[in-house]
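The chain below stands alone and is given in structure tokens; this is the form predicted alone.
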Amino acid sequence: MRQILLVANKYRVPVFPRGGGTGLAAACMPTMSGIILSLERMNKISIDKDNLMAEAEAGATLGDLIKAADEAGLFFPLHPGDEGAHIGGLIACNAGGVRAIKTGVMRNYVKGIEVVLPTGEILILGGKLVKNNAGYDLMQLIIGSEGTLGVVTKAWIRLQPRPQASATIIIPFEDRRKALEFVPKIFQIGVFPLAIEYVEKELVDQTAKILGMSWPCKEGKYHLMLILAESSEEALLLECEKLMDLCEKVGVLEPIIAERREEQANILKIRSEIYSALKNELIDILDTTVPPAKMADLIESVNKLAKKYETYIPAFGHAGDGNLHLHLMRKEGWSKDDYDRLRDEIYEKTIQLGGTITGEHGIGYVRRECFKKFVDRKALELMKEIKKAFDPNNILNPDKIFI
């Protein structure tokens, strides 16, 4: 690895690090002649039970990490979706996903990395440490840099004790705003689920049909899907009781509670595969993010835009952290400019609500123009200077994030 980057840097040959290829912003896509650097053979994982840490090479998959942690009686809570994603890619893109509410996104788990810089130097930052306050946190700069500052080859990842009890709850609503305004109330009663997902019944029913499965909740047009994970059955029961009391107080439709592991896995599978019901007519997936209490305002604005442009914009997402996935669907007679106009109007409203154009997918190649348009100019200047400091010859993923 080091030798490849030394030679590439000397002769100014572009290098494109590539993991599992599961990202949604084309950050690992080679876009010019150069070297594609696959890390798939670097796939070793070892578990340190005493320190609750995994040492994982960049080519190990999310599925590998989940399995290794489970076999050691531990738990890796994060689940961005595709278990074929590589650890290096999860770090490079600061992956989020369904379970990010209670314990955070990828950067909250990474305690150390081994990284090869574009100039060939090898850095080890952090390690099996809970605290590390020595100077600028270069590791956090590299996490989320989408393969533009260095190639992550190994990581030390914090694990947790395995939950002893879990449940998945579906809460149905007839009114979308009421569903989304219910989310802050969950936190206010002291319940912090592993996940709170907003889905529309029409979409999950379509997805379940494609998968040959059945979505268990038949009532309501709009659903919240909650995943609870606790250290004991007693703690789980207490959380469920608090939620049911809140449901009764607010006046929702009849919730569905799944406790068996298979039932819970089926519900999560359907939620994770909604894309399957949309992909044939899909033009773009946005992952706009606003303060969670502003999600209802954002989705109402999106519905107004859908009516204005006479199009369909399916929506679902991570209601607990304000990350909404909006799908721009194919419309007869539309050009790229038409889709861009609609996307920019959604982004403008997102920014007005105190949000950002991407909560987890990143900028990559496909969001570069939007990033330039919607990010603070000074912030953009500073990011470009950081890129130059790490990669003076601009060989590593050279045309990603910035235009």
The other form holds:
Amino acid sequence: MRQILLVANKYRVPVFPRGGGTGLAAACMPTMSGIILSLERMNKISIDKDNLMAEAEAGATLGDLIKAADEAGLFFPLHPGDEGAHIGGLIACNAGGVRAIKTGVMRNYVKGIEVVLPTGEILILGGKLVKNNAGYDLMQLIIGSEGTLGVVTKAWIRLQPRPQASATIIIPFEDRRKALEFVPKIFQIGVFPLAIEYVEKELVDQTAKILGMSWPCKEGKYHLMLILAESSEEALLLECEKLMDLCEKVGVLEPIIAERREEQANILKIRSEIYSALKNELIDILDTTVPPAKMADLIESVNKLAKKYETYIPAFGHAGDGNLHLHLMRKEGWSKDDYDRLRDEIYEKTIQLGGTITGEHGIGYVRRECFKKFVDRKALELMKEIKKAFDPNNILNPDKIFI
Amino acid sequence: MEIIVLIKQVPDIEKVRFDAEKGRIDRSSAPAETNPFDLNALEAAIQLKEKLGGSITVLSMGPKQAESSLRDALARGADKAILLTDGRFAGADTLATAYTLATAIKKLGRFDLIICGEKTVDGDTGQVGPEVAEFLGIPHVAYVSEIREVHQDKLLLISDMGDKYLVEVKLPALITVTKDLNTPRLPSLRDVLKARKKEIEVWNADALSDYGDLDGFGVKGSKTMVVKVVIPSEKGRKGIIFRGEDAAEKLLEVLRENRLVN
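Could you present the same protein in the form predicted in complex with its partner chain, rather than the form predicted alone shown above?
Full assembly next; the chain just shown is listed first.
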């Protein structure tokens, strides 16, 4: 890897690092002639049970990591989606996904990386360390840099003990605002599920139908789907009791619960496949993120915009993280400008609410213009300086993040 | 309608590992859960109860931990749960199991219908249901994939034995059901929490002594025994790339060797 980057840097040949190709912002897309750097053969994983750490090469997949952890009796909680994603890509894009509430996103799990710089040096940053306070945290700078600062070749990733009991609960609501306002209340009673997903019944019913399945909750139009994972049956039961008390206090429709592995998997499957139900008519997926307690405000603004533009904006997302996936759907007679205008209005509202234009997908290639528009001037200037310091000849993943 | 549903707790069959040397299921390798077909049986019972009223009793034979499956059944809509547990029931083959269950049903008294799953995923025999019916001297219909008509004294059913048969059966009767019959509903969180506090009746062999012969239970009552269990080894997939001018011929050779073409 070092030799490749040395040669590329010498002859100014662009290098495009590529993981599983599962990102959603085209961060791995080559934009000019150059080298596509695939790390898929660097796929070893070993587990250090004593330190609760995985040592994974960049080309190992998320699926490999989950399996290796499971075989060692441990657990990698994060599930950003496609299990074909590579570890290198997950780190480069600081992946998030449905299970980020309890312990955060990719950058919260990565404790060390081995990275090859565009100028050919190999750096080891961090390690199997829980605490590390020596100088600037370059590792965190590289995590989420979307392959523009260095090529991650290996990582040390923190694992957790495997939960012994899990359940998926669906809480139905008649009112959308009430559903979203319920989320902070869950945290306030001290319940921290692995995931809290917001879905709309019409959409999950439609998805289930395509899959030949059925969404198990029949009541209400707006559903919160909670995944609880605890260290014992007793602990799980305690969390369930707290939740039931809260439901009764707030007054929701009748929550249902799945405890069997198969029944839980079916619910997650439908939730994960919503995209399939929409993709034929889909123009763009936004991953706008606001402070969790502002979700209701965001979705209300989005509804108003949908009315104003006379279009349909299906929404679902990681309610516990304030991360909402808004779908811009094809509309007869609309041009790119129309979609862009609607998108920008959503972004403006998001920023007003203290949010960000992307919670997990990143900037990559497709959000560069928006990023330029909404990022702080000085921050952008500093970011460009950082890029220059790492990659003076701009050979590594050019045309990404900045325009 | 008074309905009895027979359920069994089994290991999660997708996760369970086999101990090839001892020829046994390694039960510690997977969590226990209710046999999936039994959930279809319970759902059928709940739907009948919703239509006709009455009550549902779930009955299971197994170790103490099978209680969790009975609680799950109570949460899903059963009214009463009974666990048959005793060292003297252990090691039973299908015949002794059926005899024990039938004896317990005699003790329970009046019923209109017994519903079972078509089989359990750990044993895979599909024998216990029909054998229970034989011990009780009632008619039975296996592999029911549709309940077409429900009357006070009879049912009109579709039995799917590869070909579908339209069957009328007089009550009281026993049916075993397939997964096609329905989609089991999920319990409400409220009912799950309530079910944790409900009482489960536990009967041992002595509790059944007035209704059956103790020698018919467990190993003693079993007419068959497991001599050996052979666990087929898993074959992984293998990719071969044929290169060069004679690639097609080589491929054909391999396909012939494996009798995939003539």
